[in-house]
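Just one chain is shown here, as structure tokens, and it is the form predicted on its own.
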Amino acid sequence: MESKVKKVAILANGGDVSGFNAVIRAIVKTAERNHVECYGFIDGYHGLLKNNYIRLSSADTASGILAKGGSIISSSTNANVFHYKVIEDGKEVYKDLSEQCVQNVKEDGFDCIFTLGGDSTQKSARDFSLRGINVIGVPKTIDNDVACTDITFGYNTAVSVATEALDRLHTTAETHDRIMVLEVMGREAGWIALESAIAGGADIALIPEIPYDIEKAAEAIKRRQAIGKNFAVVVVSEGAFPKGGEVSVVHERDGGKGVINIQLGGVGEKVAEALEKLTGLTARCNVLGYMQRGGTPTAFDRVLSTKYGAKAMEFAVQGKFNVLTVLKDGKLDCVSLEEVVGNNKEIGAVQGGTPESNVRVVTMDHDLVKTARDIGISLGD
């Protein structure tokens, strides 16, 4: 039977990460061989709103993109639509414009929209759904903290990145007998920390999800230091915090009702100064950051990327609309966006990372931390 779809758009939105072209390339290529035309909202959730569109086609503007990192249509960050912050009379104001960016989906004539990213752009995806437009999910984030899918796109890389980082760290503690601390993103959940301190061989991994006693970490490095091995490679999440403490903030804004107003950092700073004084060994504090995000993705970005983005768009053509495309079990398959948004039911509230929000974060019982445990590694626990 001929798919009912026609003509479908690409909305990239929240940080950028290694993948996002991946996912573009397979949803054109998918759409050509279903004689579907396709396009490209430029700058997210924004360009939704300005309706601003380019043409699609593996023939040029899709071509050569596989292994470039980035979006070639780039990504808005902290874009709600339907608290949008405006200027009138002079004065910042915030509205709700969600209406404009449906009716501008509706007279371009798109039968599908795919939103690439992660909780807090695909509860706008859940948001818009209910407004009448077909929506499809793309699980994108390097937090890999999208609910009901195994892994997001993008975060391969980022933990390859701190794997990368934390070998270069090892040689440089054990020459100079030093503590180096590694600080890597996350917010509320340690799925970089914790793997990449699995693949990089570090002595500590601290994560959001279990609150660290300093002295604990301390005795981990003092019982090498026991058996003649003066240096240590430790690894914390952006989100991690002590027992009892928060997390560290190094910049708050106002940005607005359902978007993430605070910037996290700081932790590793504090750490490393805790552990030098606990120990008595030089510390070092290495934050890793951006370079997380960007450049070549992995192989195994490009293959999952590619499998999303081809599975995306077969839903598109079997008229399978406002879920996401997950990946259960070693199997592609979709879940209703109702369900990725779990308890954050309120129109417009995007932010992630609230008790509403259905944020898949560390268990005790999965078997990172289990292999973590077995092999050594502390949590600060």
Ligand code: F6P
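Take the two forms, find the largest set of C-alpha atoms that superpose within 1.5 Å, and that set is the rigid core. Quantities reported herein were computed from a predicted structural model and do not represent experimental measurements. Positions refer to the first chain, counted from 1. What changes on going to the form predicted in complex with 6-O-phosphono-beta-D-fructofuranose (F6P):
- Taking 2 Å as the criterion, G90 counts as shifted between the two forms: its C-alpha moves by at least this amount when the rigid core is aligned.
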Contents of the next structure:
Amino acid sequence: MESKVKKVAILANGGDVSGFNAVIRAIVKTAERNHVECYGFIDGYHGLLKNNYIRLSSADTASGILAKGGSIISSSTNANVFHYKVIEDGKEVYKDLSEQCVQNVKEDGFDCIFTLGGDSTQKSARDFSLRGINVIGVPKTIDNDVACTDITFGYNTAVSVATEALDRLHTTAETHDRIMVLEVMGREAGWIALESAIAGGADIALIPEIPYDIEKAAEAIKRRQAIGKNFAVVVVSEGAFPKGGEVSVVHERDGGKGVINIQLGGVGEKVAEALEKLTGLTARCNVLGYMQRGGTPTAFDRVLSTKYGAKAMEFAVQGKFNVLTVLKDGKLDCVSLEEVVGNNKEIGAVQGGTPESNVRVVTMDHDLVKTARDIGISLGD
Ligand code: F6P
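Having seen the form predicted on its own, could you give me the form predicted in complex with 6-O-phosphono-beta-D-fructofuranose (F6P)?
Whole complex next, starting from this chain.
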């Protein structure tokens, strides 16, 4: 088939994950086999704005990167070029700078832009599609909360890191008769907490989808104490919150990139303190943080990322634009970006993490929830 594209570019946007480079490599390799030139914008949507890009080739720039963490073309967090903070006459104002990006893409003759990112990134991709740019999304985030796909790349590696941490916490919890709380990422979705809790044999998993009752969580520990187990391992999503309470926020931040967002954190410490009081066992909190995002991807993520990258390039060759590459019931497919953004239609209006953003959260009928309950993991309800 004659390729519908001749020159394409990739951008990586949002918090990094293990697997970015594996996707980039797969796109580049598939592009080369179809005689398509491939480029990479540096620092996500900022690269698009500043027209800052490099040539990507499997012979040099994109060579030897399959197992490498991070992103060889960087990644920008919180870059919303449709609503971008600039200083004018000494004052902070928000402007729509997307037209500059559109001009850059058109002038330099890119037939398609691959947007590697989470819900905010795909929201901007959809907004660019309405401005006449061909885009193809690839779903990324350790949180696994992108709508319309069963899984995002980077998630499996994060679960693996959290599971290893739980294994380590288990032995120290048992040795010292302590409660070990592990706070993991997951702003609005408890996928990492839930799956790692099952994989790591945790006793309690608290997730944003189920506001927790700390007394109920403490009861689960007391039941263990009653059978002579004087220790417990607890996983808490950073976005978990108590019934009738609020999420724990470290601070509002800007990061100098135009959009303010909220840094979550602290719920693990609160849970540890409360459980210590209610059970009489000493509790310690561990925050896993950015370790979940860095380093080499698991074999699963290398394969998933490669499949996503190759398929995304295949869609470009076929001229199937303005879609997100997805995995549905084990099969690669695509869905329109309109479907991905759901009701979050207003161009440039919102970033992720707001009530308007369309994120895929854990549903109560999901197998992971059922399995957790079946084996007696307390979900704090
Ligand atoms: O969205 C992925 C994520 O890892 C969240 O779980 C976390 O809250 C956030 O990124 C932190 O991102 P950063 O501090 O890089 O902005």
